[in-house]
Structure formats: structure tokens, C-alpha cells
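The chain below stands alone and is given as C-alpha cells, in the form predicted on its own.
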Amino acid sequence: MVDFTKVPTRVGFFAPERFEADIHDCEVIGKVPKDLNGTFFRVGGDWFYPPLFPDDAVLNADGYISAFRFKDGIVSYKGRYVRTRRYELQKAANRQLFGYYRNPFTDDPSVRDPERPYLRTVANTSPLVHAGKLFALKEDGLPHRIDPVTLDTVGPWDFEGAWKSQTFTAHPKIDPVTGEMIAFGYQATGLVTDDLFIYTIGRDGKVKHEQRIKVPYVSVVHDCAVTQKHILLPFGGYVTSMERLKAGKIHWGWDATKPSYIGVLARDGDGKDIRWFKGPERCMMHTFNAYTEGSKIILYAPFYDSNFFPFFPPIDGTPWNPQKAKAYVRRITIDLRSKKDTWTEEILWPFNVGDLGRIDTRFMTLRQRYGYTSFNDPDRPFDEARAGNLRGRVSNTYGRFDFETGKLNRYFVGPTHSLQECCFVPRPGSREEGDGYLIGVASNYAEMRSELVIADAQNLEAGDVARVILPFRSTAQVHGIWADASELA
């Protein structure tokens, strides 16, 4: 008997979905673009049964993929769980067999493994669609292959042998130059270790070429950065212990002693000329996007002054604070002449943003002018009667930040809705950076529905060019891209 009862999102928008869907030839409102021909993949987490603590992370929800396909301005939707070991054996047991978040010691016996805690993984963070095939991606264990028409999962991907580490991250980049992708794994040994691979995975999906390091603890490393030169690796903040895991606890803490550090290295070198950058307390998680000028190297990032997670809680005993689990758009700029091993940061907009961050990502690696992400606008009030008590806890409007003038470039979505993460498409044909289309799902709490809104990128203030409607509220994502039908056989 399947019971989410003593789950506290068991009922409202994000109460667990639990099925898969198909939807021919969406309803929309306005007009969708002739020239947008691809898809937008998202992926996200939805539990398909309850967790076997109450206060787990919803980073540990079973993987969940979903697409909107784009061709001649007509859009479908498919909805399907990606079936990870974990979501097949929990199926064949009909009940829930994981304990905590990367916690393998929490695990119903049957299913045990602290030596793979890699064949835990739930695949639920981010798609990548690279080399012709389409992935399912999360930080703790490898990435999953995934259909690009069916959705149907294929399986666990390790580049054909090459890839030697146990994880595999949410956020590899990709050089629009060369072609070439940019991955690493953390914890790459094993539970715990703190080994971290790096690999540049070619064009045509070969590992090329492999980098180890040791970091200075072991932390979360969520994402990274890469410019031409050089790959940044920013973390902070969180640790983690075999002690910790054995004491059933979650598998992250957050200790606000740590400095926060990023590592900086050659993209061509053998790991042993990474430098540690040290700063104050910070909770890095996503980038923007980095390029080296001359010694110094540039990142544009919204980093949170500390802990975002409280379901990571602190490990001195104090409560989760919210005030500070605030993100800002910083520019920071590393000197690699310098023979202090610090950076220098400048918050650019005095607001507090979602991390989420995106660009034109032709420009990746490159030096770039527009970071897209959302915000909540004290200037757009919701519709508390409609939607609820949201204010300060949702966000209403995408931004377009000038990283050059300091401009900024507002779509807002409506007064009952919230938006998830945006996903950059250009203009097919345009050269222009920004050219092109913002996309992101947003939330219709008024009428508990999935909308995703399709906006001119230079011309946000406009509001909707279309709204693609889905008569039942999509499972979240946590992050998405665009694939172009080019893309993808």
C-alpha cells in the first residue's frame, strides 16, 4: 500500500505526481515560432513512492525526464521516470527501499552497498544532450542514457570503459569552439574520497584526456566553470564524514567554518598545477560562466552567502537561516599573477536572485555580456487570494543582466505563477549574442497547472510570444536545456 501521508509535500502543487504522460499537439495561447525546430528537455525529481524518512532531501526523489518537442510551431509533450536500478528494484519490491540521500547505510537491507553507493543514483538533476546522444545526469553515480524520441532509459554510460570515476557531474560544459566537453566526477573513488577526475571527452564522445586531483576536503562540487584556458572547480561550505554516514545522519552537513575555495587549473595539464583559491563562507553551487583575459580570469556567478539546503543542516546544532540563504550576481576575478591565493568579488545587482544561472551558451568558455535567471520583483505582487501565501518564497520574473552596463531586462510571468529555471534558445541563423528566445515552465498555482512560457530574449518587457499549456501540473524540474533537431538523430 503505497502511503505519503507523513510527507510534507504530500498535497498542493508539488505532491508527487507519480505518472507518465504523453500529450499530442498542446493546447497554447499566442503563437509559437516557426523557426524554433528541436526540443526542451527537463529533468527533475518526483517520488514514485514515499521516502523512508519524512525529512529526506528532495534532491533524493526518483528521476523524472521530461520534452517538449518544437517543429512548425506545433509542441508536444512526453513525460516518462528514468529507470535507474534504483527505480526497477524499487518497483519490483512496491515500497520504497533507500534511505537518506547518499546515505547507503540507511538502506533497506536487501539493497545495502556502501562499497557502489554509485548504483544509488536517481538520475534526477540535469539532461545532456552531447556527441549525438541524450543523458540523464546526477552527481552521485553515472550518467544515464536516455532515448531522445522514446524516452525509454538505455542504461548506465561510462564513455566505453574511458570514464574511471564513480560519479559523473550535473554540469559538464561544453566548448562551442572545439566541441569538446568538459566533466568531472567527485568522490570518485568511493564514498567519501577525496578524489576528484577530470576528463575532455571529444567531439565525437571519446575521452581524451584525464586529470586527478585531491581536494582540500570533501565538499559538494556541484558545478564548475571553463574558459579557454583554464577549469574552475568552486566549492564550499559542506562536509560529509564516514562517521556521519555510519550515524545514519544525511549525507551533508553544513559547517560555516569551512572556507569556501575554487579550484583553478590548465585544461591541458596532468592536475598537479591546480592552485585553491580560498574566500569566505560561501555556498557555490552554479556558475554563469568564466573566461581567462590575459593573467586574470573572470567568473560570473550567483553564489549564495551561505547554507541554501535546510534539509543540510548545520552541524554545530543551530537552525537552518534563511536570511542568509540569499544568492546575488557576483562578478568574480581571480589574478593568477597574484601571489595571494584569494579573489576579489563584486556583488553587480543589490537583490537577491535564484542561482540558477544560464547564458547564450554559443559563448561559453567565452567572454559573454547577458546572464539570464529568475528573481522575485517586490514590484509584481501575487495574487495572495488566488494563489496563496508565495511572496518571498517563488520566483515571478526572468532577467536579462547586462554583465557590461548593468542593465536589467524583466519578463514577468503573472501574478499567481512562479517560474523555474530559463534555458537560453537562439535565433536559428543569428550570430548575435542574446539573439533569440527565453523558455522556461512556470508554475500556475491558481489553476494547479505546467505552462511553459516562450519570450524574445531582446525584448522581454513584451511579456509572452506563446504559452504552452499542460491541463496538469508537470513534475519540477531542476534543470533543462534546448537540443536543436539538428542535435539528436
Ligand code: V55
Contents of the next structure:
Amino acid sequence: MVDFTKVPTRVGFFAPERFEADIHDCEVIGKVPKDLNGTFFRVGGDWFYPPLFPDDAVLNADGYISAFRFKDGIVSYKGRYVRTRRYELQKAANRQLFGYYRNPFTDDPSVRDPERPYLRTVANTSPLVHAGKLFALKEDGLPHRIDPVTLDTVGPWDFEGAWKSQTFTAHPKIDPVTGEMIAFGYQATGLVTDDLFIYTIGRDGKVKHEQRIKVPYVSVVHDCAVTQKHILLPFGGYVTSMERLKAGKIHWGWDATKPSYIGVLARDGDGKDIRWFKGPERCMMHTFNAYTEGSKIILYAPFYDSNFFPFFPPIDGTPWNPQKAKAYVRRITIDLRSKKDTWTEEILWPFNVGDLGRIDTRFMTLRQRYGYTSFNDPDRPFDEARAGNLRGRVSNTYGRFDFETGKLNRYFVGPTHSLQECCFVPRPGSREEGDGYLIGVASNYAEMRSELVIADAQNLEAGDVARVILPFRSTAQVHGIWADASELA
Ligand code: V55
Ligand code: FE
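Hand over the structure of the form predicted in complex with this ligand; the form predicted on its own is what we had up.
Time for the whole complex; same chain goes first.
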């Protein structure tokens, strides 16, 4: 019997969906730009069965991939669970078999296998398109290949045996100049191991270069940043151990005494030459971009002051602190000529933002001017009378942050809505940074339905160009990407 009543985080707008969907030619308010020919892919999590532990991380929900396909001014929607091994085993058993987030010791004995933790991945974090293939990613396992038309799961992908890490990050970076992809896997050789492998994958999808490193301590290495010369690996604060996992706890806890680190290595170098720069307590999850200028590396990132995730509690028993779980747009400068092992940091805007930031990816690895992310504008209050339950509502605005002038442009979604991560879509034929659309899924709390909003990225104040209406609450994404039709031809 399926009973979700004990799962506190899964009521209201983000209650489980548990269905798959196909809508041809969605309802639209406004006019969808006719020149957009491609797909907005989104990946997130949706529990098919209730978690074994009600306090489990939402990051442990079953992977779900959805697609808004644009062609000739019409948009069609499709949503499918990712057919991971976990999903198939659970569906065959008619119940949840896998336990806490990244703790195989808490799994049902019929599937328990701590020697092969990557087999329990849920593929619920981000989509990736590279070398003509579509994948769903999660940092604790291999990419799952997905058919871009049907969204059927093909299966795990190990780059024809050349990918030696058991894991693959949810945030590889693609160099727009060379078409190369830089990706890494941490806990690369097994549960709680300090091995991290980094790969360069050519435009043709073949592994070209490998670097192997050891991390200073085993922590979440969620994202990276890549410049034309360097690879940056930022992380901090989260800790784990075999003892912790054998005691049946969720994978990560927060240790405020641990420093943050940014590892820096040359793209074409050898892992043994990595330099570790050290900083204060920080929760370093997502980056916007970085570039190398002379002896300096400039990194833009919306890092948190401290632990963002309440379900990965402090190991010292103190309560999770929401005051410090705030992300700010930061400029971090690393001087490679300096003998010091640290960086300088500026907070560029004094208010907290959503940490799922994006750029115009045509400028990834290069000097770029704009970052885009969501935030909550307090001057635009939520209309509680019309929309009721605030749970899960975080952001009402998408911002374009101009790192050169400090200017901020805003798109406001409306008083009954909340925004998920935005995505920049280049205007076909354009070359200038920022010329394109900003798109993203909004949760409409008044109508209890999801809406894809499309705005002109150079005129955010004008509001929507179009809104694509879904007649239901679409499974929440973690991350989304735009893929032009030519990338998946
Ligand atoms: C993150 C998300 C994850 C995860 C680890 O946003 C970190 C950060 C959706 O899964 O497993
Ligand atoms: Fe992420």
C-alpha cells in the first residue's frame, strides 16, 4: 500500500506526481518565438514510493526527466521517470527498497551492496547534452543515457569503458571554443574514498585526458568551474565516514570547523600538480563561471555562508541555522603568483539569491559579463489570499546581474508564483553575450499548475513574451538545459 502521509516535505505544491505525461501543442499565453527550434530538458526527483525514512533528503527522490520541445512557435511537453536500476527493482517489488541518501547500509537486505554504491543512483540532478547524446546525471553514479525524442532510458554510460570513476558529476562544463567537455567523479573508487578523477572528453565524445587527485577531506564536490586554462574544484563543510554510514545515518553531516577549499589544476596538466587554496566556513555548491586573466583566476559563484541543507544536519548536534543558509553573488579572485594558499572574495549584491545560477553558455570558460539567477524581491509581496499555502515558495524574480557595472535587471513572475532555476537560450543567429531569452518553470500556487515562462533576456522588465501552461503541477526540476535541435540531430 502506498502511503505518503509521513513524508513532511512532500505536501502542497511539491506533493509527489507519480505519473508520466505527454501533451502535444500546449496551451500558450502570448506568442512563443517562432525561431526557437530545440528543447528545454529538465531533471529533478519525484518519489515513486515513499522514502523508507521520512526525514530523508529530497535529493534522494527518483530521477524524472521532462522536455519542453519548441518548433515553429508551438511547444509540446513530455515527462518520464528515469529507468534506473533502483526504479526497476522497486517497481518489481511494489515498494521502496533503498534507504537514506547515499547510505547503502540502510537498504533492504535484498538489494544491499555497499561495495557498489553507484548501482543505487537515482539520476535526479541535471540533464546534459554532449557529442549528440542526452544524459540524466547524479553525482553518485554514472550518467544515464536518455533517448532525446521518447525520453526512454537507454542505460548507464561509461564512455566505452574509458571513464574509470564509479561516479560522474552533475555539473560538467563544455568549452564553447573547443567543444570539449570537462567532467569529474568524486568518491571515484568507492564509498567514502578520497579519489577524484577528472576527464577531458573531446567534441567526438571520446575520453582524451585523465587526471587523478586526492581530496583534502571527503566532502560534496558538487560543481566545478573551467577556464580556458584551468579547472577549479570548490567544496567545503560536508563530511562523512564509514562509521557514520554503518551507524545508519544520512550520508552527509555539516562540520563548521572544516575549511572550504578550491583546488586548481591545469586543464592539460597532471593531477599531482594540483594546488589547494583554503578559505573560511562556506557551503560551495554551484558556480556561474570562471576565467583566467594573466596570473589571476576570477570565479563568480553564488556560494552559501554555511550549510544550505537542513537534512544534512550539523555533526556537533546544534540545530541547522537558516540565517547562515544564504547564498550571495560572490567574485572570488585567486592569484596564482601569490605564495599564500587563499583567495580574496567580494559579495557583489548585499541580498541573498537562489544558488542555481546560469550564464550565457556561449561564454563558459571565457570572460563573461552577466549571470542570471532567481531571488525573492521583498517589494513584490506574495498574494496569500489568492494563493494560500506558501510552502516551497522561494523566488518571485529572475535577475540579470551585470558583473561589470553592478546593474541588476529583473523579471517579476507575479504575486501567486514561485520560480525554479532559469536557463539562458541564445537568440538563433546572435553572437553577442546576453542576446536571447530567459526561460524557466514557474509554480502557479493559485491555479496549482506549472507554467514555462519565456522572457527577453535583454528586456526583463517587460515581463513575459509567452507563457506555456501545463494543466498540472509538473515535477520540480533541480537543473535544466536548452539544447538546440541541431545538437541532437
Ligand atoms: C545537490 C543536488 C543533489 C545532490 C547533491 O544542489 C547536491 C545540490 C539533486 O541532487 O545529490
Ligand atoms: Fe547542482
